[in-house]
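Shown here is one chain on its own, the form predicted alone, set out as structure tokens.
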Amino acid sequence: MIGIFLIGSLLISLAYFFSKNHLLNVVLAFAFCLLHGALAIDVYIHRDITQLVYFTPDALAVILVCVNSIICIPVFYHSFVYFSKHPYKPHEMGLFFGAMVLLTASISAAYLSNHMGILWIFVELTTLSASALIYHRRNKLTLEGTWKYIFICSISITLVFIGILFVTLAIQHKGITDLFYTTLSENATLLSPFWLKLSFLFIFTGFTAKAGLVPMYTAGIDAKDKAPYPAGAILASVLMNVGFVGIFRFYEITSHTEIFAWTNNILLISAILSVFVAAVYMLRVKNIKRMMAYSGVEHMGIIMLGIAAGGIGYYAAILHLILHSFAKPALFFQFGQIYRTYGSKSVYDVGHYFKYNITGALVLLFAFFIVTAMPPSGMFVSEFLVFKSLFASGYLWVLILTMILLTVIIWAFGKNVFKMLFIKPVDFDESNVTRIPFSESLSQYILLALVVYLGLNPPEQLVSLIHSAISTLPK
């Protein structure tokens, strides 16, 4: 099925950059979703088992395989949505949804790839598709994040591709002749250890360009702002998820060998940087956009922060990490609401939002909830049991000071969001509003119920997942 997959993703593609046809492009989008549901019912009945040789999808791939699935349903359809209201020549459109297509596929494959040469193919697919959504517009702003997203991504994939080569030579002499992650977990022990920090340094650096993290971070925060709003939800959910898989897979590997306590202390330091940077900026920003992205850099940092506690954090940060992915495009589908409604990305323009578009105000204060991990959340959960793995692993002081920083954070956030929903704007003509139907609010609401049942009933489906992509790590 995976191959099926990868080739009727390539041929929709491909029919996108000549389509010139409305309906024709929404039959290829309704299309594209079924091939990617079928994609995700297929790994998870045949979980772990190869196919095409260079994949195999473990629980972990399985997971965010079906996340992938479903989030790509709305930010379809919220593209055609954008398309209605800022009209493009029809070769643009190809265009976009062709390169929509690309990214969501490559996606996808990353996630199910077991061999790191193939991984690291994919993920840079993954930065040429999404440069040419940065670039949809066409002016010399998504001009600049372009350019940006494709030079700092060239460098971490650099990164990612030396930190590849110091495998090899950590696998010199021991007869292991392939770069298969599941082979490399099985001989760890024989690795040796001063060329696996190389290649760990090399690696996790490298992805925290797609994850958003530090120290690469930057790559993303100026590509989800210049984006249009549904290439910006991808960008800030199921791709952030991409550096994560990057990053664990290798993780696991070292998790068996002498250096796990070394590189538990790289994502340490990392993880309380990221939610620090996140703080400072989110004091700062008054663009919405930005001010989304940099909330993104801050749920990385704790799901980091869960992984190197280990134990109970294990779960906690795949759990964040599946309820984050649902919750951020909420956010961004919803910034499209507001863009046409004030036609302005600062704080400053925007305000009294329940008088002009209820429904919408509804989904920004609900997700204002949800995203900062307040009750009744689900990302509250994950979150206390990532408090809670720092705890027990007597990590106190990063304890204190992310939940300060989560403090500071919450505060601007808040400030920033009420503001937008009850402050009455200053020079605003309310004469032109436009007035947004409640069924572009419809796909926002759902998402958001999903991260508050999965977070407090996670059906025994989930959790068994989660519980087998993290049975290979320290008890």
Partner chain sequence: MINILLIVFTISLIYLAMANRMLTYIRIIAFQGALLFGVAFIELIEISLPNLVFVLLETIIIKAVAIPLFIKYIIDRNHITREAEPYVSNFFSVVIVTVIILGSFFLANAITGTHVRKIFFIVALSSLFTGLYIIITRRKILTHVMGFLIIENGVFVLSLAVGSEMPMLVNIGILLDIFVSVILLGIFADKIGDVFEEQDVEQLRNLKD
Second form
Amino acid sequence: MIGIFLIGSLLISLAYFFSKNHLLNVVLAFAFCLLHGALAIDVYIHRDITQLVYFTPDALAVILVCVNSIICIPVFYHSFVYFSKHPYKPHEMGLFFGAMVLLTASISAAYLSNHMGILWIFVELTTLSASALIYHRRNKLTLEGTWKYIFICSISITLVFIGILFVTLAIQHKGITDLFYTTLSENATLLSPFWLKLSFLFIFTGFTAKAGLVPMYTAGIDAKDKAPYPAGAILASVLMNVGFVGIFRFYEITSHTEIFAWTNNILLISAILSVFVAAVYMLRVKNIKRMMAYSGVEHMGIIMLGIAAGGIGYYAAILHLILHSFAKPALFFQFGQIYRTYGSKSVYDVGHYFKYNITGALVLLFAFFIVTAMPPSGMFVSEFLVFKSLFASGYLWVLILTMILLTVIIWAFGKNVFKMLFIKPVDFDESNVTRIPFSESLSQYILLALVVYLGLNPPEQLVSLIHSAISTLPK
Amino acid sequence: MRMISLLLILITSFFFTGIIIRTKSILSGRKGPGIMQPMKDIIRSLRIGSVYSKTTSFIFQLAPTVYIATILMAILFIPFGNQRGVLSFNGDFVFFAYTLALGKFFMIIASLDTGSSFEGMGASREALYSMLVEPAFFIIMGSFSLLTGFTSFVDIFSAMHFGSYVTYGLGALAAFVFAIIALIENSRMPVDDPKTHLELTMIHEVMILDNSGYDLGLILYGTNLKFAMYGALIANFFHTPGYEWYYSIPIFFGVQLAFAVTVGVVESFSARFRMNHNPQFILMFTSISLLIFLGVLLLTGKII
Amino acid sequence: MINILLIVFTISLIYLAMANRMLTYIRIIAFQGALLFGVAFIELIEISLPNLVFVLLETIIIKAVAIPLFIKYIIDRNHITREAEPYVSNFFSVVIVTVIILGSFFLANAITGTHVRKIFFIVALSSLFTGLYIIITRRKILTHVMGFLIIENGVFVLSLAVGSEMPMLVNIGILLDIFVSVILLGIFADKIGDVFEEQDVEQLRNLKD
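Could you output the structure for the form predicted together with the partner chain, given that the previous block was the form predicted alone?
Everything in the complex follows now, all chains and molecules, and the chain you saw is the first one.
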């Protein structure tokens, strides 16, 4: 099935590049969503069965592929909405959708691959297809964003490659000749700790560009800002999960070795710095999209805190990852409506949103509560569990620091959101405000409801999947 | 037998600058002076008396003599193939470097003695460049003494020729760095242009503005000697171990000739660096000699 | 022989730090490509013929000829000034690159029980960090690309160290090399030349908070 999926997405993507017909585009979008859904069902049924040598749908991959196939439906819907409101040339639309299909497919393939080299190749592909999306609008600023994204991602992908080379040095003369994660994990104790440490540093640094953690988070921020909002939704959710998967799979290998405590410290430092950076920038940022992007940095930091703390933190981190992937697209979709109403990205120009678009304003309000992990939100549960694991593993000062930083973030985020919702905008011409139909906000309500439901009352299957995803880690 | 290198260096020093000037004139299509012309100029200078400014003290009169004496002293240490120099003891390359530094020190204080601001500027530049180039010399000699286990010129050069091909690689690299050191120490292109006549851009020439007659002749001849001395040092990287010593004589003259022609070619085809590019250029050779040191460390396995 | 080639490669890094013209940079990159050709030829002579031919063609044609010529073409086409315009004076660049080389040397010596030859490791690490340093301290966008090419060269040296056992990794590394060079240079330098008048990083300073 994975082979069919890859070939099918390639064909759909090619068809998009040559398509100039709107109806054909819609049909292709349906076909791709169906194909992706079929892949999700297939990997769920045939769990842990290796396909095409290099792809093994383990529990983590199954969860993330399912998330990806759910997200891609509203993404395609909102892409069509985006194109219906913005002028475009036919080939631009084909290029956009083709790149989108390629991006989504390579993200899923990256989740599924169980070989370091293959994962690396697909991550490289995500950079290429994402840059086509970012450059969609073809002006100076998008060019700048794309340039920075490609450049920083190229450097990070090179760092990952160096990390892989170090792994090969670590396994030299140990009787291992391939780079499958399963083989490496089984033989982890044989590997030379020095090279493993070095390769962890390089691979971690490299993947932070995708995951949106300190030190390489900057590329992602500009990219999410400059990409059209449906693409921004992908960049801010499922693409960040690719970076997480890259880090997590290598973390699993190191968890069986003597450097485990050291890797935890690295993760902890990076996580705290990420939350800190997010807090600092949230205070001063006035661009709504960038604000959302920095919120993603904060959440990845919390996820890494959970991984570093261990225990219940593993479960909480994976749950948080899933919930964040649902919540963040909702915010980005809502941003599209805000931009259509006000024609501006700046918090200063936006205000009194309730008056112009009540359903959208409610989405923004709910999404704010959910993203900042206020109690009805499912993220409250996962975040609480992360804090509990931090407390249990003795990182009391880290916990206190994180909580202070989170308070700052909630205050900064809330200040901007409530300004947008309730305070009258300056110099805003009300006469030609477009009314936005309720139907466009429906997908966001569903996504947010999913976050609440999955967090408060996770289905049996999801819990068991998460538990089996973290089963190899030490208790 | 110990005099052989001294004699050969003295012979070379008569022709060295002449060959450089001849190369330059051929390359620029001029007829040019004969090979002996620089030497004739020096001899003419030596014949006439010096004029001393009233503000100068005895140091100014002493310095050129000390300068040439230190260079001659340094030459005594240069070996020729397996033949020792006139003087030779363990650690003599340190003595060699500081003897030369003493001469340079006297030149610098003599130029300060005149009280001329131009000369002070030239002295400051010359001191800076010597300071930057000195580590390169010491690092190279230090790494070769680490490689061979000896600490005097003759032992180092004799022992170096029985190593692996990497030793030859490092030796060639070191010869190259020595050639550049010679250029810098003698204030030639691309660091300094002996032909320039604008005080603001001169280095060595501006330092000796006040010297005249006999003193000037000594200083100019000192340059020739220094060139020949460094050329001899470079030639030592190429001598033939295992043969009689006189086989090395053609190699010696060949290397000197090649060195002089190279200097001429470099001076014909390159412009002088801007003054602020000089320090980094000189520092680069310290870095390269550090690489030689690291290579030696790797070879010998003597790692910290 | 490999050792000598690699030492010359490291010298080219030092020279890069003191170079101040774009043309010198291009020459250094071409020269490094030729050096890597030599290293790859000696090091990988035992691997299968198609692989060897692929690697050698990549180094000599792409690294040593095509990319330098293409950068030259971009410079001419976009009327880029010939100075490299570093933020830091070249004197300190030389010092810092020397410190980088020394640092990689000591790092390599900290390793015990490894089977990789140290000199490959030292050269690769120095090249990697020098490339990063060039990227940080130079003003022009094209110089950033050149810094990236230096990093790529370092990665290539490192992959050669394991290359005779895992030729597949060398090939992946080469694919990365070609891919990124084409993307960065082919599409981008061209586009940036169209959209911006001057290829200065200062022009790419509008995206901020």
